[in-house]
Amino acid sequence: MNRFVRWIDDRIDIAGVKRGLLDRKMPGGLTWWHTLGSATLTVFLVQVVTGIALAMYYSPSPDHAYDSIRYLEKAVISGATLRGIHHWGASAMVILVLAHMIRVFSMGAYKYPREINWVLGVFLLFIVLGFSFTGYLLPWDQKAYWATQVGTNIAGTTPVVGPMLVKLLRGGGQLGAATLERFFALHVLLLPMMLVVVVMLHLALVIRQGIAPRTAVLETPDAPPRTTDAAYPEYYETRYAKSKGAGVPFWPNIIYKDVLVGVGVVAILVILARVTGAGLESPADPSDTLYVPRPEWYFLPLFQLLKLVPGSWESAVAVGLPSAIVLVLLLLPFFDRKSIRSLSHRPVAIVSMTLVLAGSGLLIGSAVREEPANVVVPESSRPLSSIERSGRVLFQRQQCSSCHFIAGQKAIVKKSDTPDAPDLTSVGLKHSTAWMHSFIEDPIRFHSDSKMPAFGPPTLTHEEIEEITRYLTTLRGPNGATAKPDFKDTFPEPLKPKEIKP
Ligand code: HEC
């Protein structure tokens, strides 16, 4: 073993790597708050591992996405835990990145010489939010579908480029198969690559520049007042070297804290995954316009704010506010050049941080409080198949519901000139699929005085009528699960040859 280590060492100098990474001195007085960055990295690694495992079961198409997740949850050993960890890991990433940023902000660690690393950190925050936005859609359940519908709509309110942006995000005008494929590709290919590159740069800079020392180290009476002063770099160098000289080695004095926090965070994720899991609602249903969309909690402040502002302000808030936040965060180290670092001497920083945190907290709180429960209408004992669901979409699009009533659907205000049409709540018990198909095609053939318009080609194709009738077949009234159909179908006489027009 020793010979092997020596052989490697001769060639790539492991001892040097150890000296550079593990034995390097860190400034003294590092707190537990300093572990937030490494905890974020730990969760990211957890997301990579669980994400790869999830991708082995997942199928990114509207026909299979939901079923593949349900299969994972129900049939794969530890599948639900796996998905739960990935689900909670996503929230943990956001919380940890934000907490890490707050730590860096309040210790003034974004100031000279760490401006570049702050900017890289801001990029990381937005990549993490991108992960969350794209990942939310993948289960293709109601929550996923409608939150993404809202999210892409918000992007659409951007002046000038809005419509193009929506098309780009959705891969077309409507949210559908193209959107799902697109989000999947971003989530598993583009965003991970971007994140890895930026994390590497971020870490390389941390190692190269060393971790920021306690604020007091850089706040001696002889400190130049601004970091732009010509004397500041030299002042910084001397003070930093001194604090490092009195400091402790990374291994083992510092790293044990990182490991402890990392293990703790992973343990919490596993517990959350086992206790509450990730949740899965009913499959995405584009025709269910009664569904109340809910975004992930960290998008709630913006979502809630949008409800409070008047309509004409919506676009300004939806797009302007996030853009302003990005700009302020990116430019922060370049306009704040006072050399003072401790939070207690930075009143503007205290006030703005308190305002942002308290405001977001209040908005999240009020959003959670007024969140209405989504009523689930029991239509039949099993979830609708994709054909039946397309049928339901057609039923609404063809205005069938302007004449017909189905229990559980939004009450339609009837116009006075629409004829009285039968209630279709339990039509699946009254008529066979075949009968309904022929009837919808041409009602006059059945009742010469029928008030129902014919929907046969060219209005609807045979496939579309079939989809509608399959949907109608599932409508079996309140006792649908047990009721027995009792078909009373009478078909008209077949047309005599002379009646068929050439
Ligand atoms: C203009 C109003 C109107 C529209 C729109 C309409 N219907 Fe009808 N529908 C009627 C009337 C009136 C009847 C009863 C007439 C009859 O029996 O000939 C009827 C009967 C039916 C029946 C037979 C019900 C039974 O219990 O006998 C079915 C099934 C049906 N409609 C399905 C549909 C579908 C599907 C659509 C949409 C593609 C649709 N209807 C659109 C007015 C309408």
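The term rigid core refers to the most C-alpha atoms you can superpose between the two forms while keeping them within 1.5 Å. Residue numbers count along the first chain shown, from 1. Quick caveat, the model's predicted, so the values are computed rather than measured. Compared with the form predicted alone:
- With the core held fixed, G29 shows a CA shift below 2 Å between the two forms.
- Once the cores line up, the CA of G210 ends up less than 2 angstroms apart between the two forms.
- V309 shows a C-alpha shift below 2 Å between the two forms [criterion: core-superposed Cα displacement of 2 Å].
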The other form holds:
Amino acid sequence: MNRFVRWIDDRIDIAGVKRGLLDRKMPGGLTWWHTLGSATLTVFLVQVVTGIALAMYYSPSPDHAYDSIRYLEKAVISGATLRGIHHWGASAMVILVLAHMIRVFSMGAYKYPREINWVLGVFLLFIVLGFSFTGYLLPWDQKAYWATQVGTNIAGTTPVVGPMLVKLLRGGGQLGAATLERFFALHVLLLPMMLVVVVMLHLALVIRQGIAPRTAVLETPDAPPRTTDAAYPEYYETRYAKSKGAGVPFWPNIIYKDVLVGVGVVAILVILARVTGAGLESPADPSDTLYVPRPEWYFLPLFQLLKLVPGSWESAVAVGLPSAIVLVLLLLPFFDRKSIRSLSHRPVAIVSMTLVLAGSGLLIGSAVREEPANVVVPESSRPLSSIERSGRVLFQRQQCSSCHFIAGQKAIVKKSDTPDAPDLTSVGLKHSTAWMHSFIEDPIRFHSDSKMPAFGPPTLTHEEIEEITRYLTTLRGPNGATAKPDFKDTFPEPLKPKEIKP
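Okay, that is the form predicted together with heme C (HEC); can I get the form predicted alone now?
FYI, this one's just the chain on its own, none of its partners or other molecules.
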């Protein structure tokens, strides 16, 4: 065994790797906030492992994507937990990358000699957001479909290249099989390769340059005023070497913090996955125009802001604002060349960060408070049949929701103004198909004082009424998957012409 170890060491220099990675000295005074980078790397590894496992069961086609997710959650051992970890890991990646960048910004660690590492961090942030955008289409449920519809429509507002960009994202004019396959390829092939390259470069520079020391180390009376001054590199090297001289080795003094934080983050992801899961709405239905799309929380600030600006400003905000943010972040280390790093001595940085964070928080809070209730379709979460989908379209086209309510969906007319228009949220449990069909054709037959107009021929054909009826039978309320129907239907004799009230 010793001969084998020596043979390996002669070729890859294990001792040298150990000296370079584990025995290297770190600046003194590092805090728990310095573990955010390693926590992000931990979550990334979790996403890789869980993503590979999920891909083994996933089928990237509109006909099978939703069913493959349902099979994973219902039939695969710990499948729901696995998907929950991946789901919450996506949010954790966004949170940790943002928190890591805020720490670097607050400490002025984007300045000399770490400008390139900051730029790589910006790329890392937007690659992670790209993962999130492509990932939530894959379940092919209502939220996935309609949120992606909105997202790609926003991309379409880009001047000049907007229509081309929409076709590039969707793989055509409409969301469909080509879109799902394209997003799947981006999510599991292109974006992971890009992220691995950026992470490897980022880590290589961290090892090469070391972790940024505390701001007090680099802020002394004899510090050159700007990082572009000829004397600053020598000053920096001297102060950094002094900080490392008073520091500790990476192993075991620093790495144990990284391990503890990494284990804690993974434990939180597992708990969230077990307690709340990932969530899955009804299957995607392009004909459901009542559905109100909502993106994930990290896209809510832009989503809510677009609702507050005039329509003529939509393109400027949807495209211009994110572009401006990207440009400012990328150029930040190149136009902020002052040697001052402490946040308390950088008033412009304090105001800018406060406005961005507070504004984003307020917009997210506003969006959450305004969260609408979407129409509940069959609680069994099975896809609607073609007849049922046609019925829902007719239900909307005939403006039935102007009087009736479905799962809290706000009607055009207040419910108090239409006492004879019942809530249809669970109508599928209260009346049979035959009864509803007959009632829609001739309401006065069942209630002589009904204000509902008759929709029988020639207003609607018998086939169209049957389609509406089939859709109504799918409305079974919040406990529809387990509730049993309770029909007490009666069928009065049709009224003779003279009995019908004028």
